[in-house]
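Starting off, we have a lone chain in the form predicted alone, written out as structure tokens.
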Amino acid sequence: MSSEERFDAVVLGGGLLGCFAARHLTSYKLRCALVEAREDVCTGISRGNSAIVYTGCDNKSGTLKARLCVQANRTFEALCAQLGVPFVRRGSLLVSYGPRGDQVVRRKYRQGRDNGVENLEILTGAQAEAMEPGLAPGISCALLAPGTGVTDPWALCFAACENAQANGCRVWRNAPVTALAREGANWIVTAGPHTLRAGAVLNCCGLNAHRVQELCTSPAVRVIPDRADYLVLDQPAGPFVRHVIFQEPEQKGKGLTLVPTTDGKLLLGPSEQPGGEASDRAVTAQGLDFLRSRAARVVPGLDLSQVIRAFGAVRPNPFHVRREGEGWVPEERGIHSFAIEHPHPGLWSLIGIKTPGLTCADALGAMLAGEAAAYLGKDAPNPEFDPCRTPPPRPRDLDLPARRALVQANPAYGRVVCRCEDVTEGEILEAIRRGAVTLDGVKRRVGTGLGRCQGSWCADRVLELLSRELGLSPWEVTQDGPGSPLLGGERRDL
């Protein structure tokens, strides 16, 4: 057991919300720390989403969610430039094929205008079909939102964490929170082997945020997860649509979303499946059938043989709860705004931050860090805070002279390991240096295993590098943390 360490503020949870909260805490003269339960950051909700940076048309006017979404969208390009993260403002089309959808399109247009979203335009069906000829004919109207963007949520999370560390934040992994108690004016946090004393605690534990809060207070809000399924199509399908496409169905329920990603692929999803546990990211047959059948109707010419991956995600749905007998049951209606609990002085809990959580992560982090700094009486800006982070080299993005110079300086950048995505040994070694300890940790940082072969060619070499650099036996290297060994069974005898 380590001795107690003192901080001004501690962030619980290393997803997008936690990493951005930690980053903004370092912009004040505060001693702060971040603790993450898993072996790496970006292993919870942040790892699986549609990567869309929303404009604010979907959010009820006058709400915190609407205000932060509009504000965040306008500054997202600058944020990604500071952190060295890809961002493309593709624009979006919300398309309708009938009277019910038309009503939604007009309502979101009015709502977006009320929220301050700029350059919105309602298009005729003919105009929308001319802009996106791959869409099925018969569009009745569409909402064009030029400000919609796409980013890389993995890169964004890692960048925020690295920037927080560079500005002085301590980060501990493999440190699940098991106790949270008030002692005088301070909070005592037990996280793995660490005991931390702090004046302020920001609970950003995602799907487990309500469980962490309930370590020190009665239940108020709980997350009931839903499942979501996605399909990823290889780069030849990427240009099939140029905008992010939202299809508004005539029947109540989820429509199809198509996202041209920052790396040139095409993402379909999410489906919407009720139920699921916090750790349950398996795809469902029903969800994949929904995506394929909806794609056949909305983008009939899309070649689904280009699908290279299906993945599942868990989406947080917060509900107020009430006591019934010896237990707690959710209210019938979910919470559609951001659920930010403040049950005790010095404790903030972000419970069930759903779409547009990725868009608003930086804005939420800034807001909560400011409140925590003011509460502590230490809201003077840190003059040494540097919001910029230098991204690791990506040889495939360099011109030939720059790539040649990089290889001359470090020959590892000339040895290609992942042929599909053109990822080099030098990038993998840098990913490990920056915190990757699993195959998926490397994948999320540099893209190994994301191409057509899905790691068939490069996985063994990545495993070898992880084993060598981390000083582990190959049998100890995992795909995605505890419970996901790469080698075992008959392979153990090879």
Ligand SMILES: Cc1cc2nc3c(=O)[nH]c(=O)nc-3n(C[C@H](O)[C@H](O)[C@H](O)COP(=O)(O)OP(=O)(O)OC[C@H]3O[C@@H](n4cnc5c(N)ncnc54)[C@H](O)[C@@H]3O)c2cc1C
The other form holds:
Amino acid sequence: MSSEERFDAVVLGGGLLGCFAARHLTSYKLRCALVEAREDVCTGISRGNSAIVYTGCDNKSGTLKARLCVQANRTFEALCAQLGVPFVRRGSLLVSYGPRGDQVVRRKYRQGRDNGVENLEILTGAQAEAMEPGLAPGISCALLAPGTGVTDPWALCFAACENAQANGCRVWRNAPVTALAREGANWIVTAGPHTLRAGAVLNCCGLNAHRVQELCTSPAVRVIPDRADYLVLDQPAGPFVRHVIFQEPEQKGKGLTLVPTTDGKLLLGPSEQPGGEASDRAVTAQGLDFLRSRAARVVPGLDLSQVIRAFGAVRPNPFHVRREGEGWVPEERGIHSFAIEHPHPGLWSLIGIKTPGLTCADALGAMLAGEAAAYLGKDAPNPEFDPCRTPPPRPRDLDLPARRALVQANPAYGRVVCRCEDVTEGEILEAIRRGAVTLDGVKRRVGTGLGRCQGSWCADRVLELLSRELGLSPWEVTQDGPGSPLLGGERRDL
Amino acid sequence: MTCDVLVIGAGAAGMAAALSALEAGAGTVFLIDRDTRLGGVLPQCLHSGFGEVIFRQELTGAQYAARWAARVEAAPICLRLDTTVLAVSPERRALLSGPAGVEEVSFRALVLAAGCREVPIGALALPGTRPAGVFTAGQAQRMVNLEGLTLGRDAVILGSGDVGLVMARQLTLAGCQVSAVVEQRERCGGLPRNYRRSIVECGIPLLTRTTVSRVHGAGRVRGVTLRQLDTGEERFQPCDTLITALGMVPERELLRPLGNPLPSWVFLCGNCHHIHRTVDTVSLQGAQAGREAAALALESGAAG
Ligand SMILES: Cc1cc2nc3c(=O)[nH]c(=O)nc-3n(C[C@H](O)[C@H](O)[C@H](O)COP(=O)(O)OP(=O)(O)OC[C@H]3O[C@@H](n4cnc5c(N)ncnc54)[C@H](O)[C@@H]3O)c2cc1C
Ligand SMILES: Cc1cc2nc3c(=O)[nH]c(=O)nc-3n(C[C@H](O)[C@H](O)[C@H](O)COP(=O)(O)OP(=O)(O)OC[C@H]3O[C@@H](n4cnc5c(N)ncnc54)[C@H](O)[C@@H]3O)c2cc1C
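To test you: the structure above is the form predicted alone. What is the structure of the form predicted together with this ligand?
Below is the entire complex, every chain and molecule, led by the chain shown above.
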């Protein structure tokens, strides 16, 4: 058993929310730590989402969600510049094809305006069709939100974590929280082999947050997940639309969302299917059918043979619940804002933070860290806090002289390993140095295997680098953590 | 740096192209490959059946490559291995990157001999999970034959083209149980000799009019759902490895900035022209492309 370590504040969970909370804790003079159950950060909800930086038109006026979203959207460029994360303000079009949709367009326009979203505009169908000729004709009207942006959620999460670490936050992985107890004015957190004592605890355990809170007290809000499926189309399809497109369907149910990503691909989705376990990311047949049939109607000219991958995500829907027998039954009334529980002094739980949680991660983190610092009576700013993080070099983004200089200084940046996305060996080694321990960990950091060949060229090279750098046998290297070895069969001595 | 003919890819096609460009009178010929060895996919082909036309012998892919490689190494070709061509511009410049540095090379004619890539399972967008243990056939072949790795204990192979069949046999010989080769068409997609060696000799069931409709397994593949396409019947087939041989796509992304139709100074050959079944036609087409590229380079050199 390791000895107990003392902190001012401890963050539970290394998703977007936990990493940003940790980042902001370090902006005060606090001793802080983050514990993550898995082998890496960014493996939960934050790994699979739509990558959209929302403007705040969609959120009920007067809620914390609306306020944070509007504020976060305005400052997203600055945030991404500090953290070295891609961000493009593509703008979005909410398109309607009939009276029901028109109502939604008008409602969101008013709501957005009330929330303080700038430059919203209602377009005629003809205007929208001229802007996006790939959309099926017959648009009746559209809401243009120029502020809508697209980012790289993985890069954002890793950047926040690295920035927190650089400012002094301890980060432990492979440290699942199994006990949380109050002792005097302190919390005792048992996380894997570690025991931490802290005045403040921020529970950011995503799909598991209600269970973690249950370790000390029963939450009033629980997560009842449902599933979301996506299709990814290769670069030739990327420019098919220029804006983020939200189709508002006439019949009840979900419309189609199209996202031209920061790396030039096109994301279709999410669908919405009930059920699903927190850990189950299987793609559903219904979800795929939904996406394909919607695409055929909304973007009939889109070449679906450009699909290179489908993936499934899990939505953390928060519900007020009541106990019935063994289970929990959701109450009717919906939750329109972020559910933040504060059941005891010094404990905050973020339960079921769904869209726009990515957009608001930094703003929520700042808010929580501020509350925690004030509670601890230590809200003096940390004069050494540096909000900037140096992103790893990306040769493909450099001009020729800079790229040349980089390779001269470190030849590994000259060797291209992932041929579809032009990722070099140097980037992979740097990703491993910064914490990647699995094939997917490397993928999320540098993009290996995300392209048209889906890693069939580079996976074994990344495997070799992981095994060499981490001192593992190739048979110990996993795709995505315990239970996912890349190799099987009889081990050999190489 | 400048050259007459720049050849991208040093597989069967590119080696032949570089040699014949030189023979046809090109002054400087660059041959570039991102791999550290010559031969492209050939060195990983340890089965025989290569070179029946050109050498009138059944060689292994590795042997076939070695014969050509010896000629390339003896010729005054500017060989750059471990070097990737990142981009080609309409101004006839190529951007090269390798551990030795990043450089721009101007050329008069370009031979693209970049081979092909395999269609990954992602393109099928199947329902189910995305576990570890799914490999494309060419990747599996490289990992087993060149890198000394083992992939799993029991495998299903999706696709009965030659590459799928060759891997079915190899995995069986390596001690992996191959429970089925699955093919959506009515009959086997590969050459008769591969059908004989893999399906018949190894006794592997070939399931025609069948496909994989779902992949199972949380961390590692646990099995697949096989669907009979005529009856719609489905059954679960346990396996810890899925090998996909879904076909190949010519690797032509480098040509995107050059527009359509392609400029007259671009010559395609080998699998990046179309997918060839045998290597002999690849080498012959490479040689032809090399000669044509040299002729164009000499012509434009005289004019310029
Ligand atoms: C389908 C979908 C699409 C979305 N699209 C958008 C979008 O376009 N724009 C937008 O703004 N937002 C979007 N969101 C919302 C956004 O993705 C989430 O709000 C955000 O990622 C939530 O992050 P998190 O940190 O709460 O959760 P997670 O990322 O799940 O992090 C929780 C972490 O806690 C860890 N953990 C769990 N239990 C324990 C334990 N016992 N001990 C220690 N650690 C533990 C987990 O391993 C995990 O790493 C989307 C969400 C979904 C589901
Ligand atoms: C598994 C398998 C089994 C086969 N079995 C037989 C058989 O039994 N008999 C037979 O006759 N034929 C067989 N073939 C077919 C034949 O071997 C191939 O068609 C032939 O070798 C292809 O040659 P190529 O030069 O067109 O492509 P490749 O061998 O793929 O060469 C292309 C080269 O280009 C390089 N390259 C690509 N892009 C770049 C870039 N941007 N920068 C630098 N380098 C680049 C690649 O690294 C590669 O080395 C088989 C093929 C396979 C895959």
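For clarity, every value in this text was computed on a predicted model and none was experimentally measured. Note that the rigid core is defined as the largest set of C-alphas that superpose within 1.5 Å between two forms. Positions refer to the first chain, counted from 1.
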Inset, instruction - Please check if residue 387 moves between these two forms, taking a CA shift of 2 Å or more relative to the superposed core as movement. - result: no
Inset, instruction - Inspect the rigid-core superposition and answer whether the C-alpha of residue 334 shifts by 2 angstroms or more between these two forms. - result: yes
